[in-house]
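First, one chain by itself in structure tokens, the form predicted on its own.
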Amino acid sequence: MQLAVNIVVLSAIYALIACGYVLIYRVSRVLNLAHGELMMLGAYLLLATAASFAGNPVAAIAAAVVLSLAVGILVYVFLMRKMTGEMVLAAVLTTVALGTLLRGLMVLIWSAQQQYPGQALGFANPAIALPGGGRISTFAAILVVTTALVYGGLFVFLRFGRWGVRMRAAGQNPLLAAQRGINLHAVYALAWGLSTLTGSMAGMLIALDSGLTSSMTVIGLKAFPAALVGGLDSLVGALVGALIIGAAEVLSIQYIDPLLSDVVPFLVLIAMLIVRPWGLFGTREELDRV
């Protein structure tokens, strides 16, 4: 049973990240290799909003989730907007750069320390007791929950909401949507700030239940094969993706070697792209247009 539990969670983490690789793709075509970095600028912001609203933790949670979603429309306003047009290889190293100055502001201003914002904001974590024996973190309940709300939110506003209708527009065929008086800039930064809100919440799920160090970057890298997997232009790939990568982890962990957590990931992707290199649920066409 508990087996089974840690598949879940690991397969949570990576899907609510995965589905920020998505999301922008999806949208833009444009692989986002600093989501890892924006996840972890998620979880710092909310140690910072925990230490400016103290004793307030919703009021603190409620700024980071404002913040982060600013932040993701910010980058493509100030600087993924000038890629619009580009070469996708120009845009690609844009954010690898993105990624890299990130990462160094981050452990400038907060340093490379390991920090706990539940302490913080006051929380505990205890375990909870499930049938069969196993068991399972609150803050890791919630990261389950919060991964199953986020992916139905998603798919409703996609199929019905009036700007998921244009973002699926835009990545379907953007000369067409334009002509259609879609603003893309607009649709484009909304890409972004929802990529960055989902991988922001992913982040600030495990900060709060395992604690927060600069090696966070290393999850959001091993989430990246999860939405390959799958394919990079599905969301429902992108679920299935992480829970094949998920218990592949686990599974090593637990029979073979626990050395194995950072290769295997990357041993999947390598077999799924020699299989089929568009990914389980993606579009072969949409390749060659990588």
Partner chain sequence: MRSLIVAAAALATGAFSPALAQDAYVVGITAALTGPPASTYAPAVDALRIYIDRVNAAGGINGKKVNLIIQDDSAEPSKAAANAKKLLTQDNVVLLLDASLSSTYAPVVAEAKGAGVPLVFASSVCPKEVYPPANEGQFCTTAFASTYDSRAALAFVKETAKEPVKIGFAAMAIPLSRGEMEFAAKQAPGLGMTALAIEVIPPPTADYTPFATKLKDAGANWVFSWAPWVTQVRTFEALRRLDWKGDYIAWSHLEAEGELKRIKDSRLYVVGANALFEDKLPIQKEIADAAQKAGGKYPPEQMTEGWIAGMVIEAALKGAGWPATPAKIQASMQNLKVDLKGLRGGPIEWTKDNHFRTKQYYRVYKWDGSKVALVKNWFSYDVK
Given for the second form:
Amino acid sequence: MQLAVNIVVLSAIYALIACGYVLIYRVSRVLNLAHGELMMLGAYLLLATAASFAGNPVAAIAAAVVLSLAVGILVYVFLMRKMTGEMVLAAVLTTVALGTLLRGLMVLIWSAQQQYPGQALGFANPAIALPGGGRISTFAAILVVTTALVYGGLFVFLRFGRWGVRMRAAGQNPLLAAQRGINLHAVYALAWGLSTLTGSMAGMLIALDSGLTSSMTVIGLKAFPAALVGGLDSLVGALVGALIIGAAEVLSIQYIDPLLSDVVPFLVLIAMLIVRPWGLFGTREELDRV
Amino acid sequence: MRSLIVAAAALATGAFSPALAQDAYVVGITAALTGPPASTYAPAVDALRIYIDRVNAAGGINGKKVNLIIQDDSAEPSKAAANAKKLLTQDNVVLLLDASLSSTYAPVVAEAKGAGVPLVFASSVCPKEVYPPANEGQFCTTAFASTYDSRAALAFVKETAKEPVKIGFAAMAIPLSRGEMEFAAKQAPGLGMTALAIEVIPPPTADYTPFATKLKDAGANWVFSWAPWVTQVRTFEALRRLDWKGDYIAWSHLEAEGELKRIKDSRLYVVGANALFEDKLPIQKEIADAAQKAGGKYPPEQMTEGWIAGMVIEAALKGAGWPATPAKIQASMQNLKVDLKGLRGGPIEWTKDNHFRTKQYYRVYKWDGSKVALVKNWFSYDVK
Amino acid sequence: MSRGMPRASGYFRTDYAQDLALTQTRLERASLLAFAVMLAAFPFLATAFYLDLACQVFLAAIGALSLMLLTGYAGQISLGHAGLLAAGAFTAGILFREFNAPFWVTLPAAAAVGALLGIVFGLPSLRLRGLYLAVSTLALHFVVVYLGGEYESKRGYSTGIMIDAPTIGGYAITNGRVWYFVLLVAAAATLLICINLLRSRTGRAWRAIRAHETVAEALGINIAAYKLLAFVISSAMAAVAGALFAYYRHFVSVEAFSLFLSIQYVAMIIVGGMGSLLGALLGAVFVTLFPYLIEAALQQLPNAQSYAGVLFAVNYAAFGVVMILFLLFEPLGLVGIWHRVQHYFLLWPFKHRPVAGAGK
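Provide the structure of the form predicted in complex with the partner chain, given the form predicted on its own shown above.
Full complex below, order starting with the chain above.
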């Protein structure tokens, strides 16, 4: 039972991070390799708002969420917008550069010390006993619920929302979308904002659950195989991919060698790239578009 | 941009003019001030800097100032190698310090050996070379030491446990920590304990629960961890979340005192060689005052390690006289005894073939419900 | 992409021998000679620290050149370059530790392992392009580093594998100046190999693949073979650079080959200028010296010592900024700037090149 809980929690973490990769890729064909850094920035923003909204945790969290949305939009407006029309590789390398810059800045501002935003907000993190004998910490449970809500929300938004439909259209054919009067820059900015928002939420919840250090970015990178295994342009894919990667990691810890947990996501990724490079739920044409 | 040009010019002119002999003891240190493991090293280096500043303000050593040159290597071996080379060839240091991850040792040792300059490991784990018979050029002031630490921890477990002990181990996926946990697992049966699996945990892990689940499922009633603090404490917290009721013993790193107060769990023990600030010794008050005056970035209870390094370096330089050469300092360090005024159980004593200490002392602390309290007072092992 | 313009003010070649020559004008030969003399004189003037910097630049240059072949010419993106360097370094380290092999065994062995890994890294390129390929090389990087870490742990080299200096006829290479020349020769040899590869059928095939795969195939180029060849050659070079690094620093450990190192190599070819060997060299110089420049800049500020703790972070941030600035404003990199300066002087007092054909 505990094994199942562990798989669900880890998968939820990966899924919440992975949907950020998918959102941006689906709309603008850019792979955001700074996602791990943006996610950590979200966690540090929470730490900052916790200090300025002392005694009002709800306001602090709300402020951090709004700020992270703004960060994503600003990244697009001031940086990635300049890369539209450039080689895809150039855009990806720009995100790599952005990641490097952010990592440096975060250490400068918040140092490399271990931090506890949960403590700063005055939250306890008691474990909840589940029927069937498993246990889950409060924030891990919140994270699972958040992931479910985020995915549910995104499905509805992309299916029925006015801007969601625009985002899908821009992803399918930017030229036609632009001719139909869709403001591509606004759509891209929205994608970056939402992606950073979901990533930041993952960062905040992980930090609330178990503390915050500057090595969190690596977790962002480990979630990235999940997005690819499922198919970079598919949200369902990201969910399923996260489940596969999470399960593979937890099971290899439990039954094979805990050390393998570091490489297993990438081994699954390589296997997938050999067998079905466009991912489980991705569209095949994607391969030729990049 | 202008400052960059100035810098480039400075760099270019510096290329052809070796640093002149200075009227001071030049000591260099390569340290992990940033990077993932920085929280273990940066406070110690800050403390060392404050200590040396204080020594200089009080007139220096043998009438000469100490020029401490700090280089950051962010725990990267190649950067550490370049730092060591620069310190040795450009700044002409007479003493080199390494306060960084163990993966930086190989290149730094190689550089120091090539230049014939003694090397002190301060706040970074003591390598085997400083145990008797010691390598002539390597010394260590750091509290933690492989094999002795495991012996101390296991001895404490044996003494404290009332039921038969089934002990699990949590290591970080770095060779040093893994090696130590393997050593401990081999020792445990000899003490009448059942040794369970060693969980080797990669440094950045999204969720520690899967590892904790394995320890709990194996039926451990004790867990011992000798790893960087992050791994030790997150594994413990994950275990508690799984409703594990056992006892946990971990190494008392710099962060330990603050963390014991944060976690408030009376069955989390920390074993270590440094006295915690809960003791309120006069020297600890002195450290706290000095830190406050110098505007130290870190809480004073994290500064013990760097302070001890400072005391030892001061004594070594004093013994070497003026003008100091690397050889004279090395000779001075091979016959050195520094009273640590209660910061540890006994003095740091270096001899010709022991560059660690002749007796290694340990203490165990835990949270007793209202404060950090001593569980077991100084007990020692002869270092042979 | 900018084609390297001949340094003569026009195109004066009249036969193939002239076209094959590496230098065209007397000024070019003279400046090349002057540069060679400068390189030869440098170690006798510089301090040990600057010698070390020069050696680092040479090592980086070998790695950057090999990556430039792969990415800048053959158009295959790799984010796993550090993995290849690691493979070379570990080959040297393991052979030395386990069999006490001399360097004339370990260096070719490193090249062989690199070539083999090149096939492994290159296989996905037969099916994948662009991003997907980059990702597969990234994944392989993690696998290589994992294997290296396992070896270190299992054999108890917890603080890294130490390697003795290479010996030639009983003489151990430990002296910084000797190392300078060894690495200079290695870098120069790599450069020559690259230049000649690119002037041959292979180089032209690579460029064709990079420009348009389908067209290249229609021209009768065996795409699969040439792609794999690019990976094999580039990886073998990178592995040799890794092995040289191991000997130069006397140690091997996984921590020296982080993902950031791969990023640094990618940065070298971007900052230097894609599709130019000169760009790879300029990029290697720039990226290697950049952190020292930042450090020297911080030293100019008052109260310099207290910045030591933030230096790494400043370096990181500044490095990111520089990469972004180049990507945004100077996609041709340093070599683009270099060519603009050249054009300016070549065409002076005019501002624009003559209309195509008019100059012939």
